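There is one chain below, alone, in structure tokens, taken in the form predicted on its own.
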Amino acid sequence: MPESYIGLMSGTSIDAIDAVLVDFTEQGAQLKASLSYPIDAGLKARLHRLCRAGAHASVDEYSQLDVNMGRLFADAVKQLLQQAVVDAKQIAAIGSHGQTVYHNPEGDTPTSLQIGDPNIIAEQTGITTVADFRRRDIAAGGQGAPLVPAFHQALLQQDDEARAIVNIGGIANVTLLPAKTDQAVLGFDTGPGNTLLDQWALRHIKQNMDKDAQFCRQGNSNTTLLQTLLADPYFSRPLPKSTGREYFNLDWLDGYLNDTSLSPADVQASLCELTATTIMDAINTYAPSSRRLIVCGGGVHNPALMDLLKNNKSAIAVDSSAQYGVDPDYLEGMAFAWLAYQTLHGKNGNLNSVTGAHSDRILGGIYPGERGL
């Protein structure tokens, strides 16, 4: 008999929650349902403000999100029921990424925080509530992220091609899967993602994506630019490493904008190939025997970007997740779905040799439901 779970995704990009519905079997994971449900503006705007470098919440500024994501989780959850025509009491549990505003695995107080009280979640569906996954990895001595590389271990590795995986968000992540199994996994932040193109495009379109590379496609990559870019000493960091908004965002940009004569679409242009220049030497840094490249993740659908990486001059070649039967826009939800399975069944949810964590750990509190654990 399958087992039902659901998984709650909200990414650095801010832009919605993605809610799942997974069945999982001895043979794998199945998406049986999906849907991408909105954050308000009004929400959106104080989420964003406080994810800036540098900002600072009071206490009830900080509970009132944290309360507010909670409800708008569970809600998501109620809509993807209702969506699915499945009764609560058939889902096994849920498991909530939280929204993440401070990621900090460095230094004497390494955290992560993740708002969007579990506890609402549980007691507004019902359903045992698995979260907080990443502190319980950097208690471990461990980054606390990236977390999803142990589920593209499970759904995609193969047995006889090297593989890379990238989850273009916010922030782009790439899991880089040996080709023998006894291998060591591989898998880090390589930077920003989507975050940069889409504060720009606020900036200078109005709008909050540059939809279909449009403003990108106006303007060409300035090589200095890029180059001073590329510069920065996050992408030369050895591993393990992870990062999110508090670093790379407009003031990080801002710094490095000294040639007031380009254009804003030459700076989009030239943030485009920023993401996928380091996405690409990454995998050549890091795993070059790679012969595939599997795309999820929202830049799946920038088509300036998606083009950057296929031009790649190695013999990689590029597809997005959904040749492999994955919807690139809910695989990382499939992946908090799957972390709330391993707790359930006591199985381990990160790779050591991903996050730096002394060893494998079970991940994220137990928030139980109606019918307890």
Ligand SMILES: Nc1ncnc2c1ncn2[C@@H]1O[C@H](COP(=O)(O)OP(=O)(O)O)[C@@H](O)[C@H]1O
The other form holds:
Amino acid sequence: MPESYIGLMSGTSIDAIDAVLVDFTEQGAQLKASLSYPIDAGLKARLHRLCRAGAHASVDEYSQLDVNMGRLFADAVKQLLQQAVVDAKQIAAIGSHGQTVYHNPEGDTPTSLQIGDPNIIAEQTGITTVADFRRRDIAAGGQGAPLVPAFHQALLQQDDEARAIVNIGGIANVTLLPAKTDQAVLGFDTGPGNTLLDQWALRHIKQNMDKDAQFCRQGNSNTTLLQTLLADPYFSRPLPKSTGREYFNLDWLDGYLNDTSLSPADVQASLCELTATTIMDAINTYAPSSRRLIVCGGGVHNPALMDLLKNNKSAIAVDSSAQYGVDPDYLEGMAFAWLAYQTLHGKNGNLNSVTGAHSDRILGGIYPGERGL
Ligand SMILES: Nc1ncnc2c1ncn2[C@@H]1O[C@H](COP(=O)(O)OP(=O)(O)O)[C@@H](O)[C@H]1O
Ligand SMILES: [Mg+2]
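Can you switch from the form predicted on its own and show the form predicted in complex with this ligand instead?
Everything in the complex follows now, all chains and molecules, and the chain you saw is the first one.
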């Protein structure tokens, strides 16, 4: 009998909540239903303010947003169940990533904060909810991120070829899967995925994203700017590493923009190439035997970015995860459904070879639903 789980994901892009219903068996995972649940403009603006680097939000505002996001996650679950014509009683648990508002796993007080109160999700849906996955890994000495590589391994590892997976959300993260051997899986945030493209588009064309790369296509990537950006220390920092919008934002970019003769479209094209180059560099540096790159996340819909990845010099075959039967928009949501499954089965969710934790851990806090535990 398959066990049904729900995964909830809202990434650094703050574009929408991804909600998925997944059936798990010993053999694998099957996506049964999915939806993208909107976040209204007012709430989005407040979240963006809270996430801004160096933001000084009041505890009041922080707490209210925690409640508002908890309610929205619960609404997304209810709509998903209605759409799928599935009763809440049939769901074993929800895995909720939450909305990251701060991620800084370095230094004396490493932390990562996700909001969207899981008490509210459990109460309003009646379904046991697992949340707060990252902080256990951080408490165990890890980066708390990325957490999707263990699921990528479970779903996509092959014993006859090394594969790389990249999730291009606001931040891009790679998973480097060796052919099934005793070699460790590697994974890390390569740097910006779409976040700088989105932020630059908002500043210059007043759109939340550069839809279908139309703005980017009006310009040409500038080699000097690209090389300047690539020299940022994050890209050569040793593993493990993870990052967020606290680091990669327009203040970061403005600090490197000296050449005022560049048009905004030229900068956009350069940022697109920065994302593609840092992803390919990650593979060439840490897993040069990879001959296949599987792409998921919203970046798969950016044709200029996909062209750059496909035209790589290393003869790596690049395809959307759709070619492997996995919807690229919902793979990350599926990973959080899987992480809840792992937790309820008493199994570890992180890979310490990825996050740098002392060892693997059962992740998350459990908020019991109507049936208790
Ligand atoms: N048609 C498109 N053209 C260009 N970019 C797109 C398109 N569709 C989605 N994107 C990009 O994907 C992002 C959302 O990706 P997503 O994987 O949801 O990120 P996150 O995990 O950070 O929420 C958008 O903000 C946008 O940058
Ligand atoms: Mg998203």
